[in-house]
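Single chain ahead, by itself, as structure tokens, in the form predicted alone.
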Amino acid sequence: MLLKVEKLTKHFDGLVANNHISFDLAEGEILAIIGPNGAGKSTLFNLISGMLPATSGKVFLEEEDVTGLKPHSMAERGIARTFQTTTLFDELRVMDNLAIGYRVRTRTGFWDALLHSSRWRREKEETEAKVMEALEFIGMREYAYHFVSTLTQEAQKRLAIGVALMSDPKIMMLDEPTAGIIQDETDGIMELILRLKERGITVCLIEHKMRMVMDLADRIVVLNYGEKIAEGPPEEISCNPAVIEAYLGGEHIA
């Protein structure tokens, strides 16, 4: 297992936002935790990612505890993070944004840029030859010098999963990254996400598009009130009455 989640809790000045949350992630899966508003989806991105620390239980990145760590340092081991709300710098153009995600990977200082010393020279042939691969893969060349302010919804999600990819992720967690946009575009970036899968990348996605996500996912968590409730593949929770009682108010979510 690439990522292990072992009785991940959270309490807020007594409201309890996740309950001894337990679950695998294996290497090169499609993993969607789903459930209702406010069942503690987002709260164990922030967990897991080191956004927020855990009132208890622990995170392993293979085989390492790695709770209690900060965003950065689980950046540099591997987990990248995307918002339901994009965090770019609108101010900025998409090129820009994109060298901004590989800054985790590079080393160079002040006296490097004021010197143009050779590990400057050489970090910014790097960084540039990155940012152009991950515009292609996103599907965004024609963008590069477009300022964020100006750029679709559906712009925004791409270039989000973009500057997260820029980092060399091993695991890409997605809080619901369709949002706010339209059927034909949310089938554009479930493709991307499948894109991500085959280039080797691990996703662990929250969704609410039901279709999105039977289609999707390998396998699927559910959160209710905190609690996880059910854990399995698409067919098994699409007719799980639990699921269905909690999640749709007794609709099938086939």
Ligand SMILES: Nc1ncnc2c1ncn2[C@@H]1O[C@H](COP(=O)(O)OP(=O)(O)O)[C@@H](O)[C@H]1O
Contents of the next structure:
Amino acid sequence: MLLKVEKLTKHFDGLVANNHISFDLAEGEILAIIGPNGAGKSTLFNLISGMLPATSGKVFLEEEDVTGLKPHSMAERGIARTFQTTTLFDELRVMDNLAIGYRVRTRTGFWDALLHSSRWRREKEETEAKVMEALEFIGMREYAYHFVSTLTQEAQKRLAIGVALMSDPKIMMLDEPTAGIIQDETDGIMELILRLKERGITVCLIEHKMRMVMDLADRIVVLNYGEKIAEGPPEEISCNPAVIEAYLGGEHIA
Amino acid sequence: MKYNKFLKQNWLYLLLLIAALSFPLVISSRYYIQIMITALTWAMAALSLNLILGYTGQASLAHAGFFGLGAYSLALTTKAGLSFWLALPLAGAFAAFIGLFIGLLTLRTRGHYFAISTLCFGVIVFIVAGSWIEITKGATGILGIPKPTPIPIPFIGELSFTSQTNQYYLVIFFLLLFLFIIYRLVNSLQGLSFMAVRNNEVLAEAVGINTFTTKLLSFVVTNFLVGMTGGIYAVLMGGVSPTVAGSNLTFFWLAYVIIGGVATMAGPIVGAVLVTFLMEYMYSLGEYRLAIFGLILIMAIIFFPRGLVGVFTRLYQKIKDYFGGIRGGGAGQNAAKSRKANETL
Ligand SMILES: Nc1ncnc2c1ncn2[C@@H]1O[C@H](COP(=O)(O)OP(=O)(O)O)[C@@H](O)[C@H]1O
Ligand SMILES: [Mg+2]
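Next up, the form predicted in complex with this ligand in place of the form predicted alone?
Following is the full complex, with the preceding chain placed first.
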């Protein structure tokens, strides 16, 4: 098992945002995490990626206990993530955003920078090549020199995925990659996620757009009020009574 | 051809360099040269402050504290007989070493809390300098620091630093050295990490940057440089007293960075030289100078958030775009390229 989440629990004061959540992530699959607003999906991502400490529970990456590691260590071990509200380095250019995403794979330090060591040169060229490749992959080659603030919402979403992709992660956790963009543009993001899978990256996806989840996901985990209420393949989830109940009055499941 | 292109891109810097080098030859007034020496020393302090504040986004208000540590370190070691050329890097190393510990403590805090905790450290240095009489001689300070050890030059004699002109060139040498160090650091993957931390610490951490060690590196380098600057200041003054660690110095340097342009290469120098000469020019106004200074600072923050260098860059850009537009064809592309080139100004 690539990733194993065991009884993760998170309390915010009185609120139980996640209650004994367990699930596995198999190599190469797309797992969708769905559930109504406030169900605890983003919190679960924050626990796994080390942004928040869990109240209890464990996370294993390739059998290794990685519970409580800092986010930068998780990124180094191959777990990359994006945020629900598009988060980028908005003072910098597109190419710099991507280059920062690759920083975790480079070692250039103070002395390399000062003396222009062979490592400085090698890693600079390596980074430039990786940036070009990523620009190509996310379809933003002509935007390399643009500042993030000049990009459309959709382009920003693509770039956020590109930044996460730079570190060659084993797992990419995408928190609502299509939030706030129109249906037409959703298809582009969907296609991008499928190409991540083709690259051999395991994807864990939080998503609200049901059509997209049903099309993309190999498996679905459903959260409601911090509890996992269902898990299974899309066709099974779409007719699960507990899931339909949770969504009643909310979104209709296709 | 290659040299032509180099000249075309860097003519302004070359011009400034020639101006800086010929200054004491053209200006015969000892008075103005002395002000310039002071201004450039402050420029060095502002340059290193810009590394932690401008490029890394951490407002260290302990800057004068570390300046003071370097100054006292140099005073004590040279008076004990150590050569200036060893005492100076030692002054930097001492400030950097103390900075490492202070950084380990304070860099866990963020934003205002970091500013306040570093301010506290600055105040502590000031108080210790004034009260640890056995070492620092208290409020009187340490006097009689020998001039920099002359550098022997084969067949010609030696390069001594007793003349004002040579002291000026000493300052220019270190200013250029600092510029070189900061330029190389900022324009590298390591510099990109600094800017990532400044722009969004949470995201930087999420993409795998160890934000704590990144900030610590920036802080240590900053303090090494400002410690050296304190050493240079001490040797030029021939003495140190607790005022070298006073936090009003920090606020002046902060103002130079803001007025000149935060996170620009030239900003701290422009700010330091301009403001120092302006203050000197208004000497007769006495305390009112500070009011005018405050006013300039507020105006700069409100109207020129990227400082004078930012204003200049934008003007230069407009002119370039205008002429590019007239010539027609690929103006937009040129604009994007030259904008990239101007980034490092
Ligand atoms: N940092 C936090 N502090 C306190 N409460 C939080 C925090 N983060 C999330 N919550 C609460 O936890 C619950 C789950 O939130 P979240 O994980 O963002 O839900 P989802 O992503 O499924 O919409 C919500 O009630 C939210 O208000
Ligand atoms: Mg959420």
